[in-house]
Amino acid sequence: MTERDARRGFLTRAVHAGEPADPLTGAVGVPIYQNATFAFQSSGEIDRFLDGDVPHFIYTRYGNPTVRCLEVKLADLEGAEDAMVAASGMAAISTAVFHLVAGGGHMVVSDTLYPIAREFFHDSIGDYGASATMVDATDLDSVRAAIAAETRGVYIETVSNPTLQVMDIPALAEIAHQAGIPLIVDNTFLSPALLRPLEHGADIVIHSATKYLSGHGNLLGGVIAGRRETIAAMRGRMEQLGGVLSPQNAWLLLNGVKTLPLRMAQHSTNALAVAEVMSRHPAVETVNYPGLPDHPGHARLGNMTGRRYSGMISLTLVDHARSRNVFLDALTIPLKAVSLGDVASLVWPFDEDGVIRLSVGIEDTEDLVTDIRRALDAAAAWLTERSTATVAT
C-alpha cells in the first residue's frame, strides 16, 4: 500500500485497491484471466525470469494475474504486507497450520471453533505428526498454561462460531509473543471492514472468504494475511498441496469485497434490531449477539469494531425440542441453509442442544424483524396450545 493509498479510505480502498484499469484494453475491473500458462517471448525472458531479474506468471498453480490482483486488495484491507487465497476456508486453515507444526509441532487452539476446523485440531492434525491442545481461550491463563516448548502458534476465532465468545485479541498476542510464537485469527465472523486484527497485536488473518468477503453464496474461498516472509512461507506450501483458488473464483471475489463495508453497515445494523426483539420475547431462552449491552464480550468488541457487531446470532427457544420446528418453518425471510455472510438471511438448526444460528443479511430491517417475531411468536403460541391441552387430559 502506498502512503497516498494509505491516507484514502476504507470505501475507497475496498472499491480500487488491486483493480487499475487493464493495461492492454482500458477495460475497467480486472478481466478473468481463464489460463493454466503463460507464454514467455524469448529465451533469453525465461532466463531472467529465472534468475528473478523480470516477474512473470508461468503457472496458475503458481500465481494468476486475476488471482494477484484479488490478493494485493486483500493485504491492503487488512494493513497485511501480503496476502494469499486459497480454495476454502479449511484450505487456509489447513496449509497455515502445517506451514507452522512442520516436523511435529504443537498449537494452542480455542476450544469453540467452526465445526470443521475444531474436527481438524481435534481428531486430525495428530495423523500429520502434530498436536493441539483445545482450551477456553477466554480464559487468559489457561492458554498460558497450555503453551509448552514445541507451540508454534495460537489459533483463534475473533468471535466464536456458532456461540459468539468474544475474544481478547490484544491480551492473546500478549501471551503468544512472550512464549515466542505467533497468534493466528480467524476473522471470518467480522471481515475487515469492522476488525482487522493485526492491527491488535495478531501475526496471521485467516478468512473463509466463501461468507462476508464474497457476500453472496457463489464461491468458495480462502485467505490468510501477514507479513511478506511468512506469506511467501505458506504459498510455497500451498503451491505443493494444491489448494489453490480459481481465477474464475477470484474474480467474484474482487467484485464482491467492493461493497463489502457497505453490506457489513446493514448486516449489523439489520441484527441489532433482531437481536433485541428476540431479547425480548418469551420464546427465546437465551440469545448470544455481542451488540446487546448484557453480552460479556459486549464492550470489548466494541472498542475495536466502533461499536458495530456483524451480522451473525444464535439463539434457543423455551423448550427447543419442541419449539424448534415450529419457528423454523414460520420464518417466511431466512433460508434454511447452513452458511453464512450472505446479502439473503440464511437459519441454521446447529446441534442437538438446540442452538439456532442466524445469518442476518441485508434486507429491509422492519421486513426481517417482522417476519422473526411473527416466527417467535407462533413458536410461543404452539408451546401454549400444547401445555393447555396437557394440562386437559
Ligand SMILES: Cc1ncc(COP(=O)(O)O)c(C=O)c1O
The other form holds:
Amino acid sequence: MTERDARRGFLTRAVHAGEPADPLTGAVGVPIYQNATFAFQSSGEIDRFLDGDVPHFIYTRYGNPTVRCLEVKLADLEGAEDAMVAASGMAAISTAVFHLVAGGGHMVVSDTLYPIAREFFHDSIGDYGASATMVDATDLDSVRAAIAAETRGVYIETVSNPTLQVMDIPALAEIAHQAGIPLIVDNTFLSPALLRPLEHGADIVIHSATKYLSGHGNLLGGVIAGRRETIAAMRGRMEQLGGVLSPQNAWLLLNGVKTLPLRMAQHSTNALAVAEVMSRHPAVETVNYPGLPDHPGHARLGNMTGRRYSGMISLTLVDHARSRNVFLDALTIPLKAVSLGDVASLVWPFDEDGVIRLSVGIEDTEDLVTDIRRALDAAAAWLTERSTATVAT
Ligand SMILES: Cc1ncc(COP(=O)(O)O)c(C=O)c1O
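Same protein, different state: after the form predicted on its own, show the form predicted in complex with the ligand.
Okay, now the whole complex, with that chain kicking things off.
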C-alpha cells in the first residue's frame, strides 16, 4: 500500500486496491489468467529470474497474476504487509497452523470455533506430532495458564461460530506477546470492513473467503494476512501442501470484495432489526446477537467496529424440539442451507441444544422482519395450540 493509498477510505480501496487497468490491454477489471504455466522469452531471462534480478510468474501453484491482484487487495484492506489466498478457509487454517507447529509445537486454542476447525485442533493435530489445548478464551487467566514453553501461538475467532462470543483481541495479543508468540485470529464473521484485527494487536488474520469476502456463495476460498516474512514462509508451505486458490475463484472474489463494505453495512442493519424482533417475541427462548445491548460482547465489539455487528444471529425457541421445524418451514425468505455471509439470508439448525443459526442477508429490512416475525408467530401459535390440546386431554 502506498502512503497515498493508505489515506484513502475503505470503500475506495475495496474497489481499486490491487487492481490497476491491465498493463497489456488496458482492460478495466483484472482478467482471469486461466493458465498453469508462464513462458520466458529467452534463456537469459530465465537466468535473470533464477538470479533473483527480475520477478516472473512461473507456475500457478507458486503464483498467478489474477490471484496476486486479489492478495494485494486483501492485504490492503486488512492493513497487512502481505496476504496469501488458499483454496478454502480450512486450507488457510491448516496451512498456517502446520507452519506454526512444524516440528511438534503446541497451540492454545479457543474452545468455541467453527466445528471443523475445532475438530482439526481437538482430534487431528496430534496425528501430525503437534498438540493443542482448548480453553475458554474469554477467560484470560486460562489462556495465560495454558501457554507452555513449546506453545507457538494463540488461536481464536474474533466472533465465534456459532456461539457469537466476542474475544478481547488486545488483551489476548498482550498475553501472547508476553510469551513471545503470535495471536492468530479467524475474522470470518466480521470481515475487514467491520474489524481489522491487526490494528488491535493480532499478528495473523485468517478468513474463510467463502463467506462475507465473496458474499455471493459461488466459491470456496481462504485468506492468511500478516507480516511479509510470515506470509512468505506460509506461502512456502502452501507450495508443498498444494491448496492454492484457482484464478477463476480469485476473479470471483475480486468482484465480491468490491462491494464488501456496502454489503456489511446492510447485513448489520438487517441483523439488528431482526434480532430486536426476536428479543421481544414470546416464541424465542434466547437470541444471541452482539448488537443487542445485553450481549456480553456488545460494548467491546461496538467500540472496535463503529457499532456495526455483522449479520450473524443464533437463537433457540421455546420448546425447541417441537417448535423448531414449524419456524423453519414457515420462513419464506431465508434459505435452509449451511454456510454464511451470503447476500441471501441462510438459516441452519444445529443439533446441539436446539440452536438455530441465521446468517442475515442484504434483502429489504422490512421484508426480512415481516417474514421472520410471521414464522415466529407460527411457532408461537403452534405451541399455544399444543398446550391447549394437552390441557384438554
Ligand atoms: C469461522 C469459520 N472459519 C473457517 C471456516 C472454514 O471455511 P471453508 O468452508 O471455506 O473451508 C468456516 C466455515 O464455515 C467458518 O465459519
